[in-house]
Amino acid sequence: MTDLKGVLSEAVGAAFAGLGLPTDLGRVTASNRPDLADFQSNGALAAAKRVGRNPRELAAEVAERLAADPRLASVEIAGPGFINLKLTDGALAARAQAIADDPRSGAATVSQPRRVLVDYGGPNVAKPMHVGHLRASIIGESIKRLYRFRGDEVLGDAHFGDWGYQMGLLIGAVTDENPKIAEIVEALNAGGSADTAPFEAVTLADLDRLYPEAAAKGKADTAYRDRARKITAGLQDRQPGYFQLWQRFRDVTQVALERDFHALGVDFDLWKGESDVEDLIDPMVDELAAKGLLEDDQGARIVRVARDGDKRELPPLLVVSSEGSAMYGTTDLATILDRKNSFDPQLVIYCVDQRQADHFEVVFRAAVLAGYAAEGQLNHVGFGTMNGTDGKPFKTREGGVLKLADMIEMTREKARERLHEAGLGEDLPADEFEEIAGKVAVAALKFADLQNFRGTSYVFDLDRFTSFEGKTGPYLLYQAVRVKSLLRRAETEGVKPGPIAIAEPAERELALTLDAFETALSEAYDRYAPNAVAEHAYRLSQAFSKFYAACPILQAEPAVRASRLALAGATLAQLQTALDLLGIATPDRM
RNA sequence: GCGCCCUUAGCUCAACUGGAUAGAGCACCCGCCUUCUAAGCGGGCGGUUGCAGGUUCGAGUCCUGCAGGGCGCGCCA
């Protein structure tokens, strides 16, 4: 299905071709001046430069060739040579009708679907998720849905951090604190057998408490750090005591993670972790050595990735540490190999904090050197940080890191408050009210994040995000619910949608906005930029709201009523699709 | 020190990859509910796009320099 921009680009392109000029000059975009036109082409300006002619003259010749097009109500030249196009109401109505009849709400699919893997989330075993994981989850989930909707075959992978130094630190800390567990670990490591039941006593809260202490000690105390590294290497060697205790860490973490992700409406197809590629590492190291990529350096084994012409000095990829353990770059590289051997993605999107840009550059270069990926196939889609109102990375009032679960509950509480303030949902059963509050909270958090371009940092301001007024998630839910309510009423009154006709300005604007969905999606897709979808959802809501205020629906005469009802239905379908692509679910009532 | 990113209305952010008069929301002011959810709609106020040059018909967008802010720079992830 082609949108109006595409249809008109073809027509204008043909007109340019008729003058012996390149077809691509006909590229049409939405008008910058809605008061003058629906669409515009700037091709004459570009052409004038190439062929050395007056742009207005060229534009006039193109316009002449377009004059007979029955879909166009007017073709005008303006300014230095803009070609302004206005559609007939009939052509607009036909497009709106096609969108209303389309289960995809007018969105196209890519011509060549790819296998795409989205790597996001990145929670760590033994550490509760904190606000830092929020953006990865929100943006990654949206990108996954967007790519899938465009027709690609997409897998989302949570990619646990479960195999590094922090595991060694924690095993050390837990055994220090609990002699009984230390005894069992030692016995198992020595090849003996022991009852591991006491491991069950280790809770996520314990790990949560011990990790910061251990990490701090590791920084300050060289001996402590070296022991943790040795334990890490031992774990990676599958020494039974370390390995079984580690499994307990993984289990207690998994439960909490699933709960947090579920609350956010985030799902993964793969729950793979660093440990899943452990078996690949030794052969991979051998292979890298055989290819002559590996170098010994200060007791470690590295791959140098610097290139001529680099503006900065990139560090090498550290493959094996001086203690013999795998580093995160090692598992990242092995994961690339693992994916190549299984899903064989044509594109991998790493949705990870922008601060890790250098790290990914190093890993990607190493992957290309090793022949595990082609140049450009691995793509780091970075994002900025979420800051507090002081402009610095978000912290609690006490200065600590806020757990994700706490943030979600905070937002949910705020949502309940807002609903009560507005006197909404009070006649609903308690469980439905809770469900609505949950959806409002998720919509508030996600829309606040996704309305900004991912690369920029933004300020976390709960009061603003949860407001029902203005450009917020709750506002969008309200709009969707309002349409649902309208459609329910039509249903009970036995009113059916019918053929769409366009007459009023508000109807025109709504139809044009519905048509712009495809442009927003392709931009979001090409630039890994969900904010284009968020922007569209908001514009659609506004256009509908204007229409809703200006054009009575159920009170209108039957033909108009049927048309407007169809427009309302098309709006709801597209709005829900757009929100779904942002990972936002819509309640039926509020 | 080297490198990357950022600086747009009082505040929070957009701007379809170089196009017309730089747009939204919040805040503030003025209108609109006996009619489909007013959590809404309409109107107004608000700008030397950090500063200085350059490229061209045309720059928030590209190039150079400067100022301010953030981040990264091998055995954490």
Second form
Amino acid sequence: MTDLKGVLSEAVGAAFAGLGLPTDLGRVTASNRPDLADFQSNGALAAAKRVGRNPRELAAEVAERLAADPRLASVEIAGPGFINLKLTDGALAARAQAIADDPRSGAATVSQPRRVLVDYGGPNVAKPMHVGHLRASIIGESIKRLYRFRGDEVLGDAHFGDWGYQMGLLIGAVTDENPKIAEIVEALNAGGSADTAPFEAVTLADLDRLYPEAAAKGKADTAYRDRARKITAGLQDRQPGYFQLWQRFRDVTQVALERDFHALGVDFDLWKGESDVEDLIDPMVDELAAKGLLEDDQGARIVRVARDGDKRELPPLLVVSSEGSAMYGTTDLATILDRKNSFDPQLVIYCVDQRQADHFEVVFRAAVLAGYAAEGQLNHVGFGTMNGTDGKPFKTREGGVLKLADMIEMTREKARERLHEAGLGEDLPADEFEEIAGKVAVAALKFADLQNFRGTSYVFDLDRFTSFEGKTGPYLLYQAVRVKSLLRRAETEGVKPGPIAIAEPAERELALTLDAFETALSEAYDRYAPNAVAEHAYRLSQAFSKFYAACPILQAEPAVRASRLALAGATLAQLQTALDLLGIATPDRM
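Structure of the form predicted alone, given the form predicted together with the RNA:
Shown next is a single chain and nothing more.
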């Protein structure tokens, strides 16, 4: 569907064309003075510079050509040559009706769908997720949903960190602590058979406890580090004992990760990890050498990615270390090759901390040199940090890293408290109340994040963002539930929606806000910026709240009642669509 901004841009562009000027001068935007007009065009100012004329005179000629347009109630000139456009009530009503009748709530799809892969989440095997994983998960999930909604074919990949030296450290730590497991591993590595049932006793809590100790020993004790490297080499060679124990690490971690991700409303199409490309690395290194891209450098092998004109110096991609092992960047390059072979995406979006920007720039350049990707096909969508009220990265009261599961439960507990304070959900069954509290908690967490442009850092204030007042996720849920309650009451009374008519200022504002959905979606899509959708959801909720206060619905006379009920239904549908794109589910009642 074409929004009003697009329709008016075409009309104003045609008026400029009638004067022998380019149609792109006719682009209109929402008016920055909504008390004077609905939309405005500033094209006369740019046109006047091109042809050396007075901008107000030029604007007047454009306005004259628009005067007969039946959709426009007025066309006025302001300031040095701004063209202010106000729609008729009938034109607004027609657009609102089209949105109400549209299953997509007025949202268009892209003209040329693409295959898109979104890399987000980035959890590590053997470690429970912490609060640092929150932004990647929330932003990546929203971008995946947004691109899918716009019509692209999209896959979301969690991209496990499940290979390398850290796994060697853990295998050594687990076998040191449990002689029975060590015995089984040795037997399997020697080519024998053994019952691996004791492996099932290894929990994520064990791995979480052992890894910091093992990492510290690896830094302090050369022999311990060398043994871990030897185990890592054995794992990469698929020695049965190491490999089967590692599989237990991976499985027990994925169960916990799926639980935490699901609690956040985050789901993946692919659960691939670094281990999935291990077999590609040696052939890839040979191919890079055959293409003349690999250079020897102090015993290591590198790919130089610096370009003439670079404003800052970028290091080369370290492909093979001086010790002969593949590096982190090597795995990332092999992952690009694997995705090309399996899905052949036209766009890959990496939703990863902004501090990794240089790393991805190096890897992406190497991929282009190798012919694994085209320029601009790989995009790092970075983000800032989530900070506590002290302005520092969010931590526990003791100063440690806060586990994501603990963060979710902390927010859920605050949601329960807020519901009780507001007198909401008190008459509901306990299980339904818990479900609502979970949705309120997720809404609080996600909207707190997604209302900000992803590149900025923000302060997470638990008390503020769990409130049912102000610019918060719970406020948006409350507005959605209010509309649902209204529609249920109307159905009970046998009242049905009817043709939309616009007469009151609050109705106009609501109709214009509904129309702005497409603009918000387009901005979010083009800039990888879900905050545009979050902002629209908030503005829509505000517009409905004003409409609800100013325009009685069920008490109005029949034709007006039916029209306003239809506006309420259109608002709910669009609000729920916007919230779903943010990964926020709405309860039916509170």
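Predicted, not measured: the structure shown is a model, and the values here were computed from it. Between two forms, the rigid core is defined as the largest C-alpha subset superposing within 1.5 Å. Numbering follows the first chain given and starts at 1.
- Hinge annotation between these two forms, restricted to Asp162, Ala568, Val28, Leu514, points to Asp162 (rigid-part boundary).
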